[in-house]
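There is one chain below, alone, in structure tokens, taken in the form predicted alone.
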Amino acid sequence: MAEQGKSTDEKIDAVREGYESTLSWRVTRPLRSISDAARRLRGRETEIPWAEVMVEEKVEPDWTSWLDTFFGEELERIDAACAETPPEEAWQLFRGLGDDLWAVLLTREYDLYPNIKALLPGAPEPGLQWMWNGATGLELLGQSKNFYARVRELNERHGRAPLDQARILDFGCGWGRLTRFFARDAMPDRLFGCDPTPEILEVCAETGVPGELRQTGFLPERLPFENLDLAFSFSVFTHISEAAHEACLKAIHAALAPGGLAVITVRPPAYLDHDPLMEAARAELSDDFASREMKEPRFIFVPHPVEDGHPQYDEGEMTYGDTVISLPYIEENWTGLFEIVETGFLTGDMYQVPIALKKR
């Protein structure tokens, strides 16, 4: 009951402090940018003499002048319409906007258009975003927008239903950074999200992320949704064990309607050289080019240390860490459930490779 009385800021602090106190956070922390790490360390655990030189304080822009100068009349019309439209229907007012403009509106970092801002969800403070995603601000906004655009393209080519008629799931939704992008396409009653971490779902609820959001297990037998047309999962299968990935894949498959589309990101082989945590796994591979490029079926998982404070740990086996799955493994093990219809790159984040799968 005490938990229910906490403010949004207190809940965010609890998620962040619980994670940052774990060994996993201290081990994976060097993977974040040096400047961000220095910024967070300065004035906290220790003094860093060169922090003032290396770190330039990041102040998020106020987008008011951009929006007013280039889109003022259009946004004023939408703002007025938001005041007269039921909230559950107002999301479709944004469908005609370009993806970049939509992304900037979702920041809510502007002083105009009060009715638009009242409708759109808030975002957790930058510290939690950085902890959860390893990026904030324009960098995170660009990554999110690029993946959103790619999923829309893939659904147009391979999906069973247009987005404005589809039932859409964000699998591993976190604080809803991608869920909110799809709210203008799916409408709240056809938008769903799930995550195994209850605290982050509370942040979603407090910040007003639209759609039906539910908690799932780390190794889900089934999802609390069915007859889905589209499911996407960004940076989930890049972090889970083989047992967890099998359970999640089967659960997504069961929740999709016949011919439904799933878009899942995986790591490229180059991630073995990018992530220091993969050093031991990398050493087990020979220097042979074919082996290093993972031309054979391989599932490489390095679990994070087991600690009770880790938000992705639920006792038992640690199923969260860093994962690289080879394309031959996917072709050998996923095609019983799905047809691989397209693979590609995301230039906004080359360490997230989207794979489009159609339910058999």
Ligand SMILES: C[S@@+](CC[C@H](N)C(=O)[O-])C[C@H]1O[C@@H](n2cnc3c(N)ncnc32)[C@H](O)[C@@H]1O
Given for the second form:
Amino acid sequence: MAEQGKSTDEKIDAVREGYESTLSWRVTRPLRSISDAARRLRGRETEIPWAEVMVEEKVEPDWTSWLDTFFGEELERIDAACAETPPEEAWQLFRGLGDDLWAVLLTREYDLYPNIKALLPGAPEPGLQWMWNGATGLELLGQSKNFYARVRELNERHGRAPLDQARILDFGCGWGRLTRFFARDAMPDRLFGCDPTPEILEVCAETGVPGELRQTGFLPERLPFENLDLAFSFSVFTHISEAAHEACLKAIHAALAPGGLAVITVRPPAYLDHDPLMEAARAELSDDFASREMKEPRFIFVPHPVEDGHPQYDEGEMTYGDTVISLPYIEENWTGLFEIVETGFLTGDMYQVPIALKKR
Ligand SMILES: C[S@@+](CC[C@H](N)C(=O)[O-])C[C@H]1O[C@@H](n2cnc3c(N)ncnc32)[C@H](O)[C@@H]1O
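Condition change, the form predicted alone to the form predicted in complex with this ligand:
And the full complex, kicking off with our chain again.
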């Protein structure tokens, strides 16, 4: 039969051709143009055990028909206005839209509205998203939108300025996943981001993340920003050492205006059972750690192995890994600088607990 007559190379080619013609490959192919900075980060994966990941080829929706069917007229109007509005002002055109629609527009995974797509930033390829956030596509989109919505709510309840007048910082911004959500609220000259990893800031620049993005230290003494109304930090204090967390907290505090709001996520006690990397730390605790020990002030940090290629390894002591902080620790150690105004959780990711803090 024809199959038996084929050489190994021909068989492999046939499999590849079949695969490339699947919807999944076609849908994700536009994301495959990996920037140099992203390639350098991804190239390190093999050296970093925690980052050994398989990114499944998922079929993510092409949102064209959803957008056209339900919001066509409104989006055509915004698209036309985008063409005539200077980019720094065009972001405001999206202010009245619901959060879910805004999240879908930010994917740029649709074939309509060229002027909207020209304004909005691109996303790095799924492998890098996975490496940075442990999720991709629709799952990650939902998590991002939920956190954005929560910060907006918290700012309404406890903030010192409405978002459209606020100076906003994304602390540990990564590839600007969350920064971009706030770009319709804060004009680009009031939107800031920082991260100590230069390559990920290059990815931000290459994909066109709006706002002023700056590199800061792993143990920052000061931030290059001041008079902020709002600072948020998602999945950063869940990863840093006690010394780094102390430096970061003080630096955020100093950059906020009096009464400014910080929203910082931490890992809850249950994370100790969830992540195999926490096994050693978990073994040192009693069985009822969640109900008893985590009611004590505790800061549990398990550093990643020191590797020269690790994107968050600078030199000296490793400040990056996995971190669980108990609420009593926060009450004991953070309340000299901040008042805890609200805690809660996010059903989209129960291992990121947002703590809202007001600068004293
Ligand atoms: C898990 S990623 C989350 C990125 C982004 N906040 C998001 O949610 O998409 C953690 C980020 O924290 C940054 N980071 C690591 N150590 C930091 C430190 N000491 N200060 C600020 N950011 C830090 C990393 O470079 C990385 O971009």
